[in-house]
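A single chain comes next, written as structure tokens; it is the form predicted on its own.
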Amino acid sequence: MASTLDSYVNRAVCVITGDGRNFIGILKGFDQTINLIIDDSHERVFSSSQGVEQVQLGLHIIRGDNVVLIGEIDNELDSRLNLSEIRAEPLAQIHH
């Protein structure tokens, strides 16, 4: 997997965590456990009452332990979502 991921360097992602956090960033590095470095990070907190808040954090490192997916983010199309008007139930945590 971690070959896979030399495409993705120093472009926009979307990362899902084992607890259901999902963090858009531009990936900067990660080794081969999968930990993560991504820059320019927020986190989108979902809710099924108000809009998608999006908690800015700057510079993050995400375990690779916990993370489920990693996909490349389509920054055209990410950037003409309202997120305001989107509505929905927040990821569960994995149960090993």
Given for the second form:
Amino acid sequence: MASTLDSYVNRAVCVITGDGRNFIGILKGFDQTINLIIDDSHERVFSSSQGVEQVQLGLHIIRGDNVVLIGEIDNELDSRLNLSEIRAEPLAQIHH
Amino acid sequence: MLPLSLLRTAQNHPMLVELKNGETYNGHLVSCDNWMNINLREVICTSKDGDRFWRMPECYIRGSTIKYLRIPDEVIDMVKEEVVAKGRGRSDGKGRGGAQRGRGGNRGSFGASRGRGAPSGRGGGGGTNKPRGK
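Please show me the structure of the same protein in the form predicted in complex with the partner chain, now that we have looked at it in the form predicted on its own.
Zooming out: every chain and molecule, the one shown earlier first.
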């Protein structure tokens, strides 16, 4: 488990949280409960009526309870995205 | 770098804490522990919709209710200094995991020894503890 996330440290990652939000930033650290340090982060807010809005946030600790998915970002692919053209429904939050 | 080391370094810095229920708390971190329980001072609480605010001189937040913490950018550079200072003691990251696994083993034997002293004390639920005790 831990060894897998090790390879993501100091890379750009996308973190999807339990409330359906999508954070992008540099993974600086993690622990055994998947608490994450995300540096230089921004949130991408998806909407079906307009392009993706990016909100600058900075340094975050995301509590592991709330982490659903961590994915490595392919910077080259990501830079080719035209976020202002992308329309998508925002993710729903988890219901317990 | 461990998230809780960063949090410890952020003591006396301002931060924003969002809880799982959507409320946010802005204040200065006074102290924190290994469960992410935190003490804030000079707090402004904002309701989930962001339409109501409460000021309070201090508050205590249970770690398990936290969704995320937003911390000033410069704090991460201060952790690096601390890690370098403690570098040697900390280098055995894997050893700590091993120690915890060891503790799990101890817990079993602890339960067993307790079981010998008072057999019905712990084995009540599972019943499987009893044979292990002998």
